[in-house]
Amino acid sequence: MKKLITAILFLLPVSVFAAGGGTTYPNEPANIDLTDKTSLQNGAKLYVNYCLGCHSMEYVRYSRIAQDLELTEEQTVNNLILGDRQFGDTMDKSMNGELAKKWFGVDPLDLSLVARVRGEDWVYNYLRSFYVDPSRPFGVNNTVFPEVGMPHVLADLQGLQAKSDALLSVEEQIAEAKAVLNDSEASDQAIAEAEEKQHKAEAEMAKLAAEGQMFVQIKEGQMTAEEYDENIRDLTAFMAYTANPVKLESKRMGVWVLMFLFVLLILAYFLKKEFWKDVH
């Protein structure tokens, strides 16, 4: 029994990563600062006006948002309460599921806990890895989440943006590799050059997506780059804190707990030594 404990326990971390799936770029950090109220605020404007028409948060609550943004009843009832809900409300969504199942085969699924499933980083990533793709349905395409069946609803801030021909080149070299290593006919001496080649195409799209040189910018949005992912750092701050509403609450109180039994043990200490002082 025990040596069974142990196996699942060493494959646990190994089961976790590969449903993680493989590195995605970009990958930069969100850097979110949850303390920002003025970052939340912005980041529930943003979610109210580009996703709320298809994405519900149904385990939130405007009055809890407006709580813990420090927001009044009239602030979130003229800016983020839309038609006739009510400020006691759950984030439902305006479009009508059945409806959205016939127009996107799917009915648009719930964020409220997407930034904890998925993560921070990869909602900021995502958000901001959209290009051009006339194959897909919609005309784009992501390369966080490859043949993505959402449209760019961020279109008219961001703009739209193209693969550039170094990234176009550097998939060409992984697909190439990709097909040796997938050849169940092909020599060791293939499959070691192919691994190789895979390897180094891998290190540059790293550096690709570090240096920002994944994507070219084919049409202006209203905002630029650097003002486009300042929004999308703040929309993202706003998902991870609807994904955990009690997350600063509960830093807060753990100051306190860990004060607490900091003088419980030296109580303990002092309770201890007046228990023993007679035994020796």
Ligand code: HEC
The other form holds:
Amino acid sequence: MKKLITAILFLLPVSVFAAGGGTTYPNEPANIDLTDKTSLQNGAKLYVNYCLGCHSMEYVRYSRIAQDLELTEEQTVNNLILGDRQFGDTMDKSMNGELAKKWFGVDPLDLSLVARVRGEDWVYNYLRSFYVDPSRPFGVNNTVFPEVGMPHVLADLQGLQAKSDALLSVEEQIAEAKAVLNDSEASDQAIAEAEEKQHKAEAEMAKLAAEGQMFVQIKEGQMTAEEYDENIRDLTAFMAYTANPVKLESKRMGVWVLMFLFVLLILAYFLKKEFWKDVH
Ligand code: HEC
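Switch over from the form predicted on its own to the form predicted together with this ligand, please.
Below, the chain from earlier opens the complete complex, with every other chain and molecule after it.
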């Protein structure tokens, strides 16, 4: 419990920051489907293979995943449990936190709740927005999470992409406009012009994002863009499930709650009759 509270406190400023950060691009809806068990199973498999090395899910047990995602113990052991973990264990990461700090500058977060903190759409777009940037330690940056400390661990699936010329030009216009807006000596007219320029450039940015024109593919991966997006949708769905496992159950539970209330109503009715019997 203490750990949970610490984690929530730790995540709190992140969410405040995320909420105040304005729109990031791309910003497509993730469109996940939590009732699609195959999608969640694929997401779990991707998570274990590509993320669990660095990111634990401390509040999630393999056995619980098996139950919720309709996997047998054998399927779970064969597909999801790496190393010497047991069926009843929580999903601990393999990497030691101290070492991670040395390598990445930060100890990668536990991701049990990330889809709730950041939002599903944020996670979906983040995982699709790594682009080549030689100035960064791992050679990649991210438009959704600028200056990110995480390497592009899915590069073999997605391949590599770079910012398109159109995007670079829009970013330049935004930067130019911002420079004027931050200049305390700028005239009123210059400020008005800069505001309009910024407005236009931001509209153009939204358009590029909507049309999928922000990036150009510079190296092919094992998957096509559609396949990659589909898999990222599954991975996001899995993280949305771990962030709120009760969602899967809430419908089933709702029916029981209604039945319970109905039984209670009947009991209450007979109880009332019993009480009033002597009064009349
Ligand atoms: C090699 C280690 C490593 C692997 C593997 C890895 N990550 Fe990360 N990840 C990081 C680091 C380091 C950060 C922190 C980035 C920062 O704060 O700059 C991070 C940050 C994140 C964040 C942002 C968390 C937040 O809210 O700040 C998400 C989401 C994320 N990773 C998801 C994933 C997913 C999904 C996978 C698997 C596809 C994955 N990561 C694999 C190292 C890793």
